[in-house]
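In structure tokens, one chain follows: the form predicted on its own.
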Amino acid sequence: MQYHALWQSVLGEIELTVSHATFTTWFKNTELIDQNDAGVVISVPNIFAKKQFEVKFNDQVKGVLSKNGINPKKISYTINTSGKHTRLNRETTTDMTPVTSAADLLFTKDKTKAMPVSVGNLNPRYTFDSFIVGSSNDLAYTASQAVAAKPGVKYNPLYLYGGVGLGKTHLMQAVGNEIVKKNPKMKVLYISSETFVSEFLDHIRFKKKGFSEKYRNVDVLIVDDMQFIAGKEKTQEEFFHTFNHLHQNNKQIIISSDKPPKSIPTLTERLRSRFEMGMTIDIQMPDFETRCAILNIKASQSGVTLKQDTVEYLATNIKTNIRELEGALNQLLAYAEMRGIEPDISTAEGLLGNIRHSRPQHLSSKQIIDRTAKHFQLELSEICGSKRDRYIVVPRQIAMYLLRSELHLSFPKIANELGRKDHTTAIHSIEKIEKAIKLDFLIREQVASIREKLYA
């Protein structure tokens, strides 16, 4: 399109200048469509967003494109009735280009205008001041932190694994930025598998030059989504020689995946064994602390303070992932933008009350005592009882700490509801269990498993 490129540098500055969700919910599907002596026009999706760039967002557009060489006389803004939109990728290509560094022009000059690049796809909004830690991923974060302060030498490979929406990619990229602030002449490049998977195919099938070579002058590579590349042998063989040259250059390798190296169906044993080899964490579903603290972070970026009751009511009906919470946040907060109403729990309630169907209603004690019974084949009496047998032990001890996580009660009401009279027993359980979930893979593995079929 004539003004694509004009219009993405337009983005590429508002985007690091406004919060994620106004950007999301108000620049995101937005267009320049025409420019002449006077002025120029721009498609936005709907009359909302048409009312908001009138009032809210013209003068940014019109500072922003003076930046870029254009003063326009007018602004106009038009409702796109096609429904279609140009999707603007500044983050990740997938084109044989060079890796680029922090030592490269991060703008490309002509007479009137700049552009902003990518350095090595990281996108800069990715920091570990933006990442929000808690309970379910602070031992990833630590190591994150670690292997930023010194690439190459500690944890090597850094493997990082967990669902969807949990902050992986996140943090992973916090990684790169850091390497690049601390040595700009440090080359970074983070990729997806499906791009290396994709790349490595167009290198077999057109003789493409320059794939090993993107792939190994590199001091950090980050690859996203590793379980793509299950069941592609000569695509892991590659990968394999990849790492090798990597490794033995003592050159920082970080890799993400939904599951651990040992879970991934038809990896090559060879390729399982170096992801294990260095340092490899999962990240769980976050908690309830963390899940409010994500809600009041964000809303405070988009200048909004929520009520308690508002994130409350947010944090405790969407349970799954961080995307899933922002998503519900961001429509809350367009909503009562649009109609110029407080985003209450009234709100919230009337726009979000849909997840409820999809979700447990009022997740019980009894229904977490019985799923934590059923997941280790226990019987009731046998995890409510009193042996203390060990097989029966972790897993009351698991019920507790998924007692105190997910419903937040009282310890006294913790140690009544698994038989035990002394509420310091259910003190300890817990703490146990919170220590044990950074050290031992296997409680981990026990305690997500159970989450997601509370949650399922």
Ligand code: ADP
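If you're wondering where the values come from, they're calculated on a predicted model, not measured in any experiment. Basically, rigid core = biggest C-alpha set you can superpose within 1.5 Å across the two forms. Positions refer to the first chain, counted from 1. First, how it differs from the form predicted together with the ligand.
After superposition on the rigid core, the Cα of residue 258 moves by less than 2 Å between the two forms. If you fit the rigid core between the two forms, you'll see the Cα of residue 238 move by less than 2 angstroms. The rigid-core alignment places the CA of residue 307 less than 2 Å apart between the two forms.
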Contents of the next structure:
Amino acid sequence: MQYHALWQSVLGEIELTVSHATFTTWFKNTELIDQNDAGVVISVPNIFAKKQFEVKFNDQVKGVLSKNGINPKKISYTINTSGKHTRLNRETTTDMTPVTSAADLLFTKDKTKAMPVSVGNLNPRYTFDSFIVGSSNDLAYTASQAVAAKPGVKYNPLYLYGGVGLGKTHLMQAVGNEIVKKNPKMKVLYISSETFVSEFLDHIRFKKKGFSEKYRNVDVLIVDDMQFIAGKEKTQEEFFHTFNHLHQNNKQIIISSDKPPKSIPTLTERLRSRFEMGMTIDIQMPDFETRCAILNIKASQSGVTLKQDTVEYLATNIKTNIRELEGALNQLLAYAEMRGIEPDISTAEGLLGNIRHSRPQHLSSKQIIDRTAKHFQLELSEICGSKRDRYIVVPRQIAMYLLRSELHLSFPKIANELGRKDHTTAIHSIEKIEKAIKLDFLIREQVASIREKLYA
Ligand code: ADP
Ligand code: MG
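Cool, the form predicted on its own is there; where's the form predicted together with the ligand?
The complete assembly is shown below, putting the previous chain first.
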């Protein structure tokens, strides 16, 4: 933890220069673990990440380290293998916890945390320019532009809501960035409601000064993920006053949440009515065409032109949210680049787990189970045993999945291989991993990595 603060600041800078997906895919679960005369050591979650860092990001990391006064002779990257059990048993992981197991990956919900700071906390990459408009988000986009053109005048507050990964943060920050760009004197502040809550608590507990002023002295207040204020009455009361103060002074307020105001449980009535005063708009999952457009643009931002069938394949298979879509695309590009192959539909299929690999004759179920156990640093007796701890269950499910996808074993046989009596366990496990592979690029990565070793 010694170097945690330093690494946080390095990450903060890097986050501003790479795409959100790149950042979450590669940088999020890294840590600086050692620094001495010989150089620095950075821990990364897996072999894919190691490769990326060595090949792609090394110069960047070096540059930012140097800005922070560190000029290592050498930067080495090591795969994090420590502390699996304690970590896996935890309910939540923090942003900086290295993720080494599928259990983490499956059960870590996306938490939108306040990201490292720039002007008003805004991430300069979130612009209108890079936001793709379709019928799922055009209203939100238009209203956001109107607000950016005349803050505090038209829609106040602007309240955007919708599921995770659909572009709320991007759009709100685009408004902030646009306002600051046009008028650098405008004071724009972006925070997550969690930040507001915790600063408010500090203010109460430790009598920290400057809390009210901080939020009342702005021209534009952007509060992301308002749902986290639910149930916190004192904080709501404080926010109510902040809101009124800003609103009366014609200052713009922008709010996002996963639900409309009336559906946030335990939101005080008066705050709810405030939120409904301006414009409330939802953002939905983009339709197929928009998903294709997003993929095309994001690919070309990475300097790659994808074939139409590949784009359509991804757009068809990833219907959850744009963050996942971006994640899958990034992974496809990275995977293809690493192997020097085309990021085409068959590579995409392979990554999404639908492909039948041309498998060597000798691959046995024992090898698959061994390999999976080893990947997650489990004993064979654990993976085939009776324990139901999550850190064992998910690897076990992955082993079942691989027995099916690589060897086409029957469900009863698969159950039997893993010491299960009931073949429905195998069916459920395999379905679960099939789904997870589509939804979660980190799971995809784990499975791909085991596969890679199996066929190495
Ligand atoms: P939310 O805040 O709704 O959870 P984000 O704004 O964080 O979602 O979006 C997730 C990712 O998807 C970000 O990288 C964002 O840039 C990207 N994204 C979302 N919507 C769009 C869009 N319409 N065009 C381009 N990128 C988008
Ligand atoms: Mg968000």
